[in-house]
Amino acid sequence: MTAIPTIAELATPVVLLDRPRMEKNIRAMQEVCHAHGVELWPHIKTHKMVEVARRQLAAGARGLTCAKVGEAEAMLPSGVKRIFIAHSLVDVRVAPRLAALADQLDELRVAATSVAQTEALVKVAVATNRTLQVMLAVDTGLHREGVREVAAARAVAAIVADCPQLKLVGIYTHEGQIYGAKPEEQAAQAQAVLDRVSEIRDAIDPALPLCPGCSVTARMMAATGRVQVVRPGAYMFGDMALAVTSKVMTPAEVAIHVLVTVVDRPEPGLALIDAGSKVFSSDKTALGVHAMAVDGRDIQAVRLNEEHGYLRGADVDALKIGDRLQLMPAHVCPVINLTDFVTVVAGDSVEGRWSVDARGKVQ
């Protein structure tokens, strides 16, 4: 019988999972969206696994959001039957790998951003010659995608209504700007949020659903009684940016972390790690933070190079050559990006491999 290797006979750098925490996260939000009658469409762009998508939808997921159309592909073995591609289709070029997963699907929903942009989808739509479900997006301070006022939401809304493969069926909105809201200012700026998508929602018909996207206001968007869906992406993992910065999370919480080796100490004060940027992405806290120690010491990643991250902290002159240390990820999202798969653990124990099904799926 082969013995269950541990995370100490891992090699590193490498991205730990650990599961039970994750099922925990994805119990915890579908529980909220459960007690108050809101569907969760998770936005699949930060795990990119189909293993994970499973989970969500046995939780009680309606359906799940991506952010292009090869992650909805590569999210199609997890059985899902209903998809959001939540950014701006316009190459007409799509149009086949659309058809095909609607198909699939029983229900394919797609973004309406502009005016513009929403003419070229109309192109897209008619060649798949499939009837698509459309989700109009409204701007409330991201400065991204999204209609900035009425008149342009309403030119969206009649340009949809004319197109026969075409049907308008929510709003949505990305408020990614509250990422840089300070805790006690997080409530207010979500129902200003709100206020924001229902003006736009009321022009056009006060019969269609809002649907906010963010893991910092899931649950408290969820519990205003004011929206049907929430599109959370990170919240079944976390990082830094919930668990320290906007502490939606407790850092006990997170189920991502990533095993390093100190392999040099060159001078006082610093420690030198095999992971850099093409481990952590260069994403960090408004800090300047990439990484912290997950065990409580004083230590973070304050800079990356390809190969190599820079711990510096008033604990990092304990460490050794050889040493290995666990570390929390300033943004999860392109951690998973740049990894093939996760190692799933469970305690101390290994219990395999996940493939990132949609890495790289820029297209």
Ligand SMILES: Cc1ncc(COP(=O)(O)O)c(C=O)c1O
Contents of the next structure:
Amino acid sequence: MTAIPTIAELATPVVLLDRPRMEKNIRAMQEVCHAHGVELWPHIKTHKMVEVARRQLAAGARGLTCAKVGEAEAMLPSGVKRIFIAHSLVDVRVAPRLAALADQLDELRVAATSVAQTEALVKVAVATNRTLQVMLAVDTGLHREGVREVAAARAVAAIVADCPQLKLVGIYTHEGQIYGAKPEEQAAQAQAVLDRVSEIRDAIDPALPLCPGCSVTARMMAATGRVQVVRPGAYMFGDMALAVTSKVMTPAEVAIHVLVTVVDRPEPGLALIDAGSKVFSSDKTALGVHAMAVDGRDIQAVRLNEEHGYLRGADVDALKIGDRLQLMPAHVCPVINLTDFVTVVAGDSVEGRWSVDARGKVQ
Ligand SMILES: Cc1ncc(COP(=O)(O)O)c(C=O)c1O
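For comparison with the form predicted on its own, please write out the form predicted together with the named molecule.
So here's everything in the complex, that chain up top.
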């Protein structure tokens, strides 16, 4: 009998995906959605992996949200039948790829994000010679894409109605500004987001479904009875943003850790590790932390160079060269996009590797 490999045998730095934790997070979100009769269309920008998409769909996800056409193409082997590309498509050269996607799906949704963008989208849609479902973006406080007022929403809806290749099927928003809210402010901010999208929706067609998308708010949005779809992305992995700052999950539920090795102790109070911004990206929490120890010790990565991380904290002086520790990243999405594969684990046991299929698919 061959022994099951363990984490102790892995070379570092390496991104660990705890499969049972992730599957529990997938099930938990799906159960909330089922309980409230809300469709789940997870955003795959966080995981970019066919193996994860398969599990989300098997659990009951109605469709997948993608940021780019390349992400959507990469997810086709998951067996997905409905995809929403939640980005401002404007380049007519993308039409053949959209047509090919539409032919392989039951439903392809695209985004109408402003009057000017919708005018460009019409040209793209006509060139596909297919009927594309359209989701109207509403800005609810992130101040990125999305109509800012009712008049713009009505103008976008009119352009869509005039185009035989486009059909308006819903209203969406990404309420990412709520990552900056204190936990006790989240519910009120979520209600304000809903009030805003409802106002715009009611001015166009009160029958249109509301489809917000954010891991901080997904559960509370689903429970309001006011939305028909939620589209969270990071919920099945988690990170410091969700488990430490927003506190919508516990640190023990976070399914992605980075295993690193202490490679030097150049001065008291400082340990250098073998993972820097090429593993963690440059993202950090509002308090300036790129990653933190998951075992409860007071150890944080507070500075990164490309191939070095600087660990500080009250427990750093107990670290020795060669020690290995697991860190929870501040923001999981770029960590996944920086690695070719994740190592799949169940506790200490190593089960294998999954490739990050949509890694770098930014077109
Ligand atoms: C348009 C859109 N929808 C949904 C999401 C998912 O949000 P989260 O990462 O908070 O789960 C994002 C994230 O950036 C997004 O941009």
